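Single chain ahead, written as structure tokens, the form predicted alone.
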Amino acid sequence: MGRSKENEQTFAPCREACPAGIDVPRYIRHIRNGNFDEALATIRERIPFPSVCGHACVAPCELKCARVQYDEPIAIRLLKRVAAEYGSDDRKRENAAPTNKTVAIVGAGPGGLTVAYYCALKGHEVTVFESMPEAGGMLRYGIPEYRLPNNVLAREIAFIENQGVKITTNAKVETPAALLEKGFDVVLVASGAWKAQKMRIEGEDFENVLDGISFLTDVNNGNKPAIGSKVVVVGGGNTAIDAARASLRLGADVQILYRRTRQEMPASVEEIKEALEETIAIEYLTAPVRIGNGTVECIRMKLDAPDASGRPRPVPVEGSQYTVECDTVIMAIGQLADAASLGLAANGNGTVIVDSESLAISHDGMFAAGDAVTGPSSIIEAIAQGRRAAMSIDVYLGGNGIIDTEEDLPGMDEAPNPKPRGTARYGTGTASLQDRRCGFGLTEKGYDRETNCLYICPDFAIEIKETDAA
């Protein structure tokens, strides 16, 4: 999704790359100066999930960091975590005067909660309906704790609730339009993309075949699914990698089957690297063709001309079939939105049909945002969608649609001298391989509070002390 019209002016490349338009140079310079409160306030100008993004964002900003042309990108994502861990929320924004307008939100994932947060700031009364036992959506049920601890997410959600948002869990909404009949002025659908895609191969409905999101939901609920000692995961996205790494932590030997090469894998580079470190095997150019009782029949693939996704299309290599033994197969080839199940007009891929600018549904008083509109996307993209929807809802309810304010933050001194080209950014280190294989503790260590940041985007590097604490 492209940047909305609110951000047509030119910013630093890292900020331009952020779907939510976070002022990256400003919060990093505040961290360099040890002003963690100001850094956190800067991030909160644009998103309500600084710590979540600090742990699990795909960090498109780092791909555009100007430092890349010299050596490595700045640790932009991790520095959000620094701000969240060491900054305070003393600069919390106050809500506008009550408008006596009511907003119902279906789904408590990152998109829906972002809408809730900004609508509350604008003075509207917000109620979020979540079908699951806890709020968070895919943040809570799709990302394992070794990447995003539940207590981190809980703090972020509590911050949103403290802004006046009411969240009702175990509250499945069958027909969002019915909420208008109950008296809400606006309904926002942010139901996500939870429907597992199927490969339509023989044996896919066997009892020992699980879908990736259902498996991760079970794991994130604190259960230990009986997956046996050998697990095959099919797919190449973050869900597949997370399912594989979670299976490893449950004691299984794990093999991933992916039909293209590592270069085409949609999973994040860091996730793939850490999975390989944990001795998870990845069979590239391989696809399952049949699932049997304790076996998976596979076939080798080769890459052909690009398909609709722009990636090389994998085609089977005749006569290359072979068999893999396993106890469980986890299918993680993608998820779909399911607008039709909510009684909403749907595109061919299951997403809600909306106005491309306002995100309004054809039914008056209804909007949609997040994965329900885009299909499976990243956390920061869902947040950006939520921002757009919140602006549109505020306008619909008679407001000006302005959800950001100019924070009264202290000024900053001049940029420091640049670090020499070839200066690598400081790593944080990770938990030991033994600890990673045996439990769901946080894999990635953070940075120490005592920072020495010699960087401001785009021409400078950063030095920051490494901590031994996870």
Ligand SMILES: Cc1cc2nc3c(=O)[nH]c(=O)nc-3n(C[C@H](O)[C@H](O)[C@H](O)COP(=O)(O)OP(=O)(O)OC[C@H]3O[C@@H](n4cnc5c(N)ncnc54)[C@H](O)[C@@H]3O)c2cc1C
Second form
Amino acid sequence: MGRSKENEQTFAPCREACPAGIDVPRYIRHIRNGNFDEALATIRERIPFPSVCGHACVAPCELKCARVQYDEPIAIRLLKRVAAEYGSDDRKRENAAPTNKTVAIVGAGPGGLTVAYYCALKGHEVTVFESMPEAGGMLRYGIPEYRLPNNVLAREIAFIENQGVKITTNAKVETPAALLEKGFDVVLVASGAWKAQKMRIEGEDFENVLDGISFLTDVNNGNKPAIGSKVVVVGGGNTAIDAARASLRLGADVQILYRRTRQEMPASVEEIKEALEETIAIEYLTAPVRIGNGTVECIRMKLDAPDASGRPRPVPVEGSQYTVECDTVIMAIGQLADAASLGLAANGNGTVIVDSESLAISHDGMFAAGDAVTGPSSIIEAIAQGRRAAMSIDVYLGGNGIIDTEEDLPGMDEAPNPKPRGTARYGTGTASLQDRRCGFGLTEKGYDRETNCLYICPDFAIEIKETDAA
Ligand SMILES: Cc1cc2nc3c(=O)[nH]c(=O)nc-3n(C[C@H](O)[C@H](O)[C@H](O)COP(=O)(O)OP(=O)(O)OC[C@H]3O[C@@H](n4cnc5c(N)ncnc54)[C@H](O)[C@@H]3O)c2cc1C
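Can you now output the form predicted in complex with the named molecule? The one shown was the form predicted alone.
Below is the entire complex, every chain and molecule, led by the chain shown above.
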């Protein structure tokens, strides 16, 4: 039994808010009923990274959760983790008959791998070229293991490979257009945004000044960079907070300098909270003006009228300079895409110029997706871009461009609860502060079996009891 057409057109706000359009109410109902395989398959209808998103999605769905009008949003992101941890990977979609068309993808981050997954499902032969030794992009080399373990990522990449996608690592593509000359029918560029922005202040090129992405890549390669005992991190986004928390785990005392206030910090609220819990100090309304040998000269800022980004513009407070001592400075003020370095027409901010609907590049047969198009964004936005590019590529190659099949899974016809019951959100807890300070083990705990059975899916708890009694 499928859902009525009317239901299909009236999406819940959480689903509307998801850039990939995941059917949130349906997978949560499956979880509540103990149907974890179906929950996982429901999420996979729209994204090939259920577990990655369960760990690290920015979860725009939770901001729009209808439950907010009663208390808190449902833990939509964490419930993806439940589906991935309890559900089985056996429910796999079959690829369409081979089309004998070939697709080359530059970059094995979430954007490129999403395109690869859906193009393989449509029957195209897909090869992904990745310059790093391992696939995953920023999921592998940016986000540290304490938020997204490598084995979680590896499992999801293996699922994509099992769908027939070939990934070649240590394979940097110098000129994507040349892949068309080599015989590929389509080339998709998903090279991300890895170029570190510079502040252009004195001392920025000193040996003890690192850029955030290079530092995190080093740490995510399993190395322990010698950063000393006192580290200053400059910036307020994902990279800054991850660099600070990674430095703390390497044994340093860490201070973050951010030029606006906590309210304007681009990093997620949860991450800022966890960083503060871990005793990382954040100096708001502060910017570095000069880096010396073992010192950073800082200046206090105040906020003025909004700038081009719509956020209040920070301006220096005259005469407020002071000096901080440190062993290492990590600059994490942002990254840029670098389309020009791949021989592609670029916007002023370095992103690839594309048709905003189809994501096609003006060069026939070429498309782009992910951070390379949007600039630094999020996992779910890169996946959503990958889905759009896969549809366009399929149409370009003569297909119908339909990449989704809503599976006929049990429980779909069940009406959503008219009134919420129980408690919206069950806390999962985090690893102890002591563990967090000295290792890269996962910080956020998942739902253990007891919470899962007793609260999230009570029907399943009954099944377990009967099995135990037998
Ligand atoms: C430190 C950090 C933490 C983050 N945390 C979060 C988070 O918690 N939640 C969230 O939603 N988002 C987060 N993000 C953002 C998110 O990771 C990115 O938006 C997302 O990974 C972009 O996906 P992508 O596929 O477009 O690019 P990427 O993930 O950057 O992948 C691009 C890939 O292309 C490869 N490549 C580049 N050039 C070439 C070439 N010439 N030839 C071959 N391969 C090439 C790169 O090596 C890389 O593997 C974070 C980002 C950073 C930097």
